[in-house]
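Single chain ahead, written as structure tokens, the form predicted alone.
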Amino acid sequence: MVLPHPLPLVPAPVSATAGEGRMPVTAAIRVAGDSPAVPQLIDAVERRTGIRLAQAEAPAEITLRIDPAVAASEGYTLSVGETAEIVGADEAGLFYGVQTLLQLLREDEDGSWSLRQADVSDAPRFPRRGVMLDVARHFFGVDDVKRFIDAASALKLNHLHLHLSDDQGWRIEIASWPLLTERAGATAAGGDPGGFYTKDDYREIVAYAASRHMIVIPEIDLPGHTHAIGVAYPELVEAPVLNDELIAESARLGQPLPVAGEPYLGWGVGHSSVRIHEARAYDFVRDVVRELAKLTPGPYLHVGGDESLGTPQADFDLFAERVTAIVVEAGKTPVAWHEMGSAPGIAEGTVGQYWGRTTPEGTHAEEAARFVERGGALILSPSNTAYLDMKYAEDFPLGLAWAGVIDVRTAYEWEPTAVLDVPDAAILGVEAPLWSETTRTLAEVERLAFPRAAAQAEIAWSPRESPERTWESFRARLGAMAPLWKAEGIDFHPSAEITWSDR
């Protein structure tokens, strides 16, 4: 049932009823389960309202259980009434169920908390939905990462991809090849304080990821943005090809231009390349695929593949045709951008991360049509709705413009099965990147990322064909969303597009 005033929830669910009234929520309240979900949900109530409840053995006011047979993986039901109950189909979706939980409690008028009465069922749309992170051109600790995996995974997004290589910096250690780090992660964009992680840093990360039920997908972005691997290991990396475009774009921006050996401060793309007929290169990838590989315990790496415009294409065909093998022969799936579709023997079972337009234009979609073709599948990432560095309006101070003004509706109003001529199985889902030229704190990352992320978020969840599923609906439904951030401290955009509530 569809009512005319919506739960105030997203992304939308599957179903949902609301009921005439409401659940108190007080001191006495107690929650039952032996779900890690049971004290995330204390937590987050507390950090929103001041009250801690109890956990406690059933019966309880509040109960958690995992019943396979209520939805598909990830799914779950809720019900509100004078108590309430999550089932999830597994703990991810008790996770789930928490969130939306989380998303019906309200302050009353007088102060007072309380559950708005409800009966939800959900699953998710798409099994992949995500978040990019580029900790390359600028650097976020990992206190910085795990907030962003909190405000993530609470709009029910499931992937993180870290961005951890480019020609600004290098920001994973690797034993192997330790000037990586050295010599090549105390530097970012503009000049700005660099960092890295550590080995334990990054498993620290992924158990973190894990603990919101998110699998980080690591990228090493190869053959192209290697400036900084050249920085450590000069005999990996050709000279900078300094095409018209970089000259003339690093002119208009007052930046410098890449000099070989020394770290580069700028923007700019398209001028590096690893040295593709070096055999000292291909040991070089295996290392850092064998230790990368060791630890992350998701099933994908990410070789990158764009922009590689210093690279001649008979040379980038050969590059992802071996890099891609190697991360099979690690145990891993490779994921690559679109373009290393031009490569006609990357390995079976690649996925494939469109970034190309709503309306394809040139190759894009002739290359990601590869991917499925060799037996792998796609993510949908166009850079026109649903990166998250662009800016929102033309006068907005974060972000870039390159693939247009990206407001709040442009990010909601696009459909995924729509953009290439694939079969709508091969569509794995959807991520929402988050490059990082302009962003040198947190906070900006979350003003770009919010709320733009639950446009994406609710374009890979959401069924379809729901009544939901409208620019209306969710506007309404977005703007219930600020108290809950506010009380979690994300300091998201609050956008003129959306009427934001204060309770």
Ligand code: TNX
Given for the second form:
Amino acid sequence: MVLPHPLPLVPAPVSATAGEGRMPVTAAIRVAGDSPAVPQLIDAVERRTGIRLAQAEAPAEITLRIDPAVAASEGYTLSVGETAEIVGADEAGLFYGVQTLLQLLREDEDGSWSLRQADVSDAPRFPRRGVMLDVARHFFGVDDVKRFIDAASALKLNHLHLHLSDDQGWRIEIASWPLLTERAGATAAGGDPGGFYTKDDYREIVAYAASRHMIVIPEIDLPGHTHAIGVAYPELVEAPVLNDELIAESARLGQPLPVAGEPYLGWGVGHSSVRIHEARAYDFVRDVVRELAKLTPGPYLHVGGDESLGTPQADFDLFAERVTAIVVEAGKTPVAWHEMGSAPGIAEGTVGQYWGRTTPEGTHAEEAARFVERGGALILSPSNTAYLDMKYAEDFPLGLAWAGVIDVRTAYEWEPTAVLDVPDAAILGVEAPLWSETTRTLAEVERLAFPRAAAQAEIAWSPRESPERTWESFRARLGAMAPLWKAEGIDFHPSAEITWSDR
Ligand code: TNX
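Switching from the form predicted alone: structure of the form predicted in complex with the ligand?
Once more the chain from above appears, this time first in line as the rest of the complex follows.
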């Protein structure tokens, strides 16, 4: 059998050498180690092969242990010879070493299983490697989100941004404003059923994500994208402001225009705003932020800020300053879409999320730079390369195309430090957003997200200078992901750009 060369690892590790042989994987193999990664490895091997390895005391054929000296945070070393050992710098590193080991596991032609012999030493390039799931346009329940976490964390992605509110629905229980979920949770884009997370649901997601070393970043989108708030509490929002593009797009898609106080089921943007000069709006924001902060062990709360097209600039800037200050008061670091960088007094340390193009247009670069001036940093989500909801090709049945069509190669070929004129150290990393206007099921989400999320994972994890950081290498290694994704039931898009392996 011709083995794929180089080692079939995605994202590419810092360094790896392949051995000649293979380590057979049978039910006689034992796994030792004092870490949740041990049962995670055993379960994943069973899902893939049907073989259940035994958990045992050392010495065993596969050993997992922690030693902070082996690599930087989240890093690990892995060696597979006659036996295998994974040494994590910390629990996250151990978990990532397990993901790498699983990528070395292959079915041989006679149906037996083995690990490719290899030595790997690895650690991430960027601390922030994220995906976003829009649960507002369409709602995805706890089990769907857990599956998404599994698939994302296996690519060494470590942040999950949940877009919890938008014009079409409100998705998180807030005890002090109960009508949000009662009245604004039931609907979704296109008239599909909505849904929301109770606090216990949300805690379950956060805990599950943590067990896969992902930090959840909750987003409440403000001051725009807030029509649904007005379905619950009309006094908090302005009447819809219609723009020409919204009117034209709605006509083209046959979607009704937003009507104050009624659920909005179209996809048009830029028509809603909370009442920026009403004291009660800030009582609302404070309560929501306080309750969300309590549910959030992670350091970040995202407060939106995109596409407030009907909001006068001065009002928007005032709101941006106030809302980011409220998040700081609640003990969290604010995150905002780059537009909030228009506000001179945005809270110090606010993290900006840049969603302009890889060649910035208009005021986007200036707005992004403001976060850095204010002592914050940036997450890169360029819409023309990192957006998971853009179509792969014009005729792809799912997704949108406003930022372009993004085939796998386009998703792969961009560099986070080359987009904006800011110091490299100001780039925290990468996030790939999936907006859900067109995706009604998790399978549809997966078709848009995979394989392109793997491209973003490699950009965020792998060293820029690695010889494997080329499209040809990535393409070959990505093809080897097919059997893993199939075993996990991930409905990836089998793009014709890639030669997918059977085993
Ligand atoms: C723009 S990107 C939006 C979202 C849409 C998305 C669709 C951004 C911050 N806002 O409201 O869902 O385009 O691709």
